[in-house]
Each structure stands twice: as structure tokens, then as C-alpha cells.
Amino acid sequence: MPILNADLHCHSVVSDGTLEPEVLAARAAANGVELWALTDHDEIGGQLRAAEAARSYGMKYLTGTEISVTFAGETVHIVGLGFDAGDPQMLRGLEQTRGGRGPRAHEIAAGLAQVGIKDAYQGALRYVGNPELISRTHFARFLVESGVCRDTSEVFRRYLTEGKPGYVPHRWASLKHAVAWISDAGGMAVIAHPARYKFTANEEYALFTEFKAHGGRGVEVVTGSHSAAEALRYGEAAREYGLAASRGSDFHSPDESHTDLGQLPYLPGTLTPVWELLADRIQ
């Protein structure tokens, strides 16, 4: 397998990133990325801009998105790569998934108001590029800028995780539907950053086996939130379940992300990279 600096997971202002797609493309190219995908949450509105910018910097491009899924009572993210960005079924599915974010945001603000943090909804909106995609990240940025917390990690720990004042669960798409939207649009479904989910061994087994049964074909092995040990662990999982391996920084912002675009370790040469199976979908 040729060594390839591929970054197939990042976010722009179209969802909860802080940079425009064109600025992300420039940053990726400057960091030596050869194959890139913009994977905004539940949204593909930035795809044409990202693809054009990638070409202008000499990078290859795969269409991308990151779909929010509810599985075993937890939120799981499924990255889609190489799909037709004009597919009507996918567009409808993503629109339905985005639809619950507005009411949830108002509930988050109400919870924060009860502990003395006023006007959080309006404050969070100041950080939103796409109001349909207002998320906990936007509330976190508001609380940091307001001086309530030192950084976004502290915001999540104190206010936005289960059992805290601003936590509001949301039911997203089903695993079956998310994988079908991606697959039926000609793309590949990939489990994003699997080490982040707090599943038991049995729950993780269920996730991988159901994902594969529904037509899922890949898993992120090397990603911004995985340690070296976790990359090894999910490399083994890729082999065990017969999945291709993906690589992506999950970059959101120069000020917030621990891993920059294109700055990850390379995939182990013993794994099948997702881009080998998506060669005919690369732009």
C-alpha cells in the first residue's frame, strides 16, 4: 500500500467548525494532505466549495459527511465518504436528522438558565455558521468567551454531559438508515472514532456486527482522539470484522483541536485503506 497523507474527517463553519471550507482546504494542502474530505455534521452544503478548493490546491477529494446516530442509548457518528452529494434520499435523511437540533438547543439554554447562565441560546447563535446545526460546541464556545469556563473541555465536563445542567439527549438517525443513505448514494459508511464511545465489550460487538450487517465497510483507525494503543486496537478490529481502515484528524478549529489537518500517524501498511476501495469515487 503506498503511503498516503489522507485526512478524511474534519469540519467547517457549515457545521461546528470555525473555518470556511476554502480555508480548511488551504490548511490541509499546506500540511501536505494529498487526499481530503470535508465531513460536516449531518450536512453536505459545503461539498462543492470543498471539492473546488481541493482541486485548486492540487489535492484529490472525496465527498464526506458525519451522520449522528443513536445506538444503545448513545450518540455514535458514522462518516460517509465518496457518495453522490446530490442523492435525494441522503439529502432528505440529513435534513430530518438536523431537524431536532433547534428544539434541543432551546432546552440546553433553559437548563443553563436554571444555574444562572442567561441568554445562552442567543450567545451560542453568535458562533453558528448554519443555525440548523446549532450544537453543544457552539454553547461551549459561548461559555468560554463569557469567562464561565477556561476552555471547551471544562464546559463539557461541568455543564454539557449527562447529569449536568445543560445536557439534553437527542434521538438521531438509526444506524441502519444512516448506513443505507450513504451506501445507496454510492459511498462507504465508516464508524468514526470508535474509542470515544463508552460501550461495554458486548455493546461494541453489537455496534460492529450490526454496522457490518447493514452494509458498513470501514472504521476510523487513526484519528485525532485515538491514542497509539487505541489505533492498534481498532486496527485489529478492522481485521477482525473485515473492514477497511480510515484516517482523519476530526479537525474543528486551530484553537480547539489537538491534532491539525494532515498531522496524524500513517495507517499501518497491513490494513486496507478506505481510499483503495473508493478509487473510482475520488475527484
Second form
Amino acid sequence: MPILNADLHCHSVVSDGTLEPEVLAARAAANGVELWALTDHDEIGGQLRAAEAARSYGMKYLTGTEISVTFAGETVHIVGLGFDAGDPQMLRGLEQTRGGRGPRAHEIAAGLAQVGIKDAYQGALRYVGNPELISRTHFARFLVESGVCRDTSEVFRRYLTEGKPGYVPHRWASLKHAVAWISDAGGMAVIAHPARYKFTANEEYALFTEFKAHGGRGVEVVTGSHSAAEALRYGEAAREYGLAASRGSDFHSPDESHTDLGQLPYLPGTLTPVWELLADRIQ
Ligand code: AMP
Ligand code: MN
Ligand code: MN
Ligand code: MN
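Requested next: the structure of the form predicted together with adenosine monophosphate (the form predicted alone having been shown above).
First the chain shown before, then all remaining chains and molecules of the complex.
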């Protein structure tokens, strides 16, 4: 049933969102979400709280995470849905992936110091809810609050993307490992917001075919990161590659996110929704 208000992508203070899992659940329920997943970056520490809160609001729930992967020199995000949140291989893999974030944050701060922005590491830490999960988003919030930029997208444009002073090339998990952690734990791996990557046609083809070969089964089609045209394009890609389609707002914060929980177009009826293949994983 594609006509379901499912929101299978969002972030809490356990990664780089600004709301607690329970507050997100309340907001999702108020917006009419029927099936929800909290997908914090490289972290599943909020899953029990999210699942319990979902139950209390009468929403169905799928476990979730969004794993940072390096593929063809770019960072790609792989969403995991419906896995066993106690799976030891998954827990170890995510812990390893998070492990790179501390040293990287110090390097980001060093880059910013070179252009005169002092104490950015301590500054970013003030916005961090989970000490293991310091992200560029926390630096962006610090730079906005301290008046360096007007909003977080300006910070990314001027300071935190490739070629800019606070950009640090970083090696995340491999595609193969991320898909295996999710699949071996009984879940489904989903390519997050495919239109966001700056791939050539060949690189994108490689991403989709290798993802499938490793056991990946889904792709985000309707997301807060896609325009209507991009949703159409990746709906086509889902059919071409034989992948199920997912839907999620990628909501981070009421002040920063333009797409609110559950407030996005339904999936086209011609696609197989991920929740049809995950029926036995829904809580
Ligand atoms: P990190 O995992 O530390 O590299 O941070 C990536 C996060 O930064 C993403 O998950 C988004 O939440 C945020 N982000 C990336 N690009 C932008 C942008 N252009 N504007 C605002 N936020 C962004
Ligand atoms: Mn994020
Ligand atoms: Mn993402
Ligand atoms: Mn996300």
C-alpha cells in the first residue's frame, strides 16, 4: 500500500537533530505519520526510546539508522531499516564508524582556526547531544550562533564543503560493510537521497549495481532532499534496478529543516514500498 504516511528518515539529538526522540515521535504523530523510523547517523542509541514513544502514540515503528559510507571518493548515506537493534556486528560496525568523528572534528576546528575562527571544537561541542557523534552540523550551528553566518546552509557553502577551510576528507565505512551490517541483522539497506551525490552517470551506475550485488534492496524516492523531478527520476531508477522505494523527510530541526515530519508527497502507486517487504519487521 503506497498510500501510507510513512516517514522513514529523521534525526534526533542522538546524532545531529535538535529534538529528543520522544519529542520527534510526538511531532510525527501530530503530523499524521502512521509508520515511523528514527535514523540517527551511525548510531542506534535512540532506538528503544523511539520505538516506545511510537507505540505510545499509536504509530507503527521500524528500527533505523543512516550509515556514512565512502564510495568513489564521495560520502554516500545508506539507511538501514527493520534490523535487530541488538545485533553485535551492527553495534561494532557503527561504533567503528563513529570512532573517526572525534579526530576529524579536531581537524575541522584546526582548519577553521586558520581562517580566524577560534575555539570551534569547544563551540561545536556545546551543541552536541551525544559526545560520540560530533558532526559538521554542530559546527554549523556554532558558526550561526556566533554570528559568522546567517544560516547553516551558508556555513556549509563557505566553510564545510570540499575546498573550504573546515572541510576534512574522511574515510567512512565501505558500502559492502554497511549493507552487510544491516542485512545480516535482518534489515533492509536503502540508498539515501541519491540525487544529493555529485556522481557521473557511470559512478551512479556503479553505486546502484554494487549496492544491489552486496544485498541492498531499497532506494529513497520521496525525500526532503529531492525535488519533484528528482523523485520521478529515482522512481524510474527504483524500477530499473528492481529496488523497493522509501519515503522520509530527513527532518533535523524545526528551525533548519524545510520538510517537516510526514509532510511530503506519497510514493507513486507504481512502486513497491519498502514497508511491504519489511512487514514482519514492523513493531
Ligand atoms: P557529517 O556526517 O558530520 O559529515 O555531517 C553531515 C550532515 O550535515 C548531514 O547529515 C546534514 O545534516 C548536514 N548537511 C550536509 N550538507 C548540508 C548543507 N548544505 N546545508 C545544511 N546541512 C547540511
Ligand atoms: Mn544530518
Ligand atoms: Mn543523509
Ligand atoms: Mn539524514
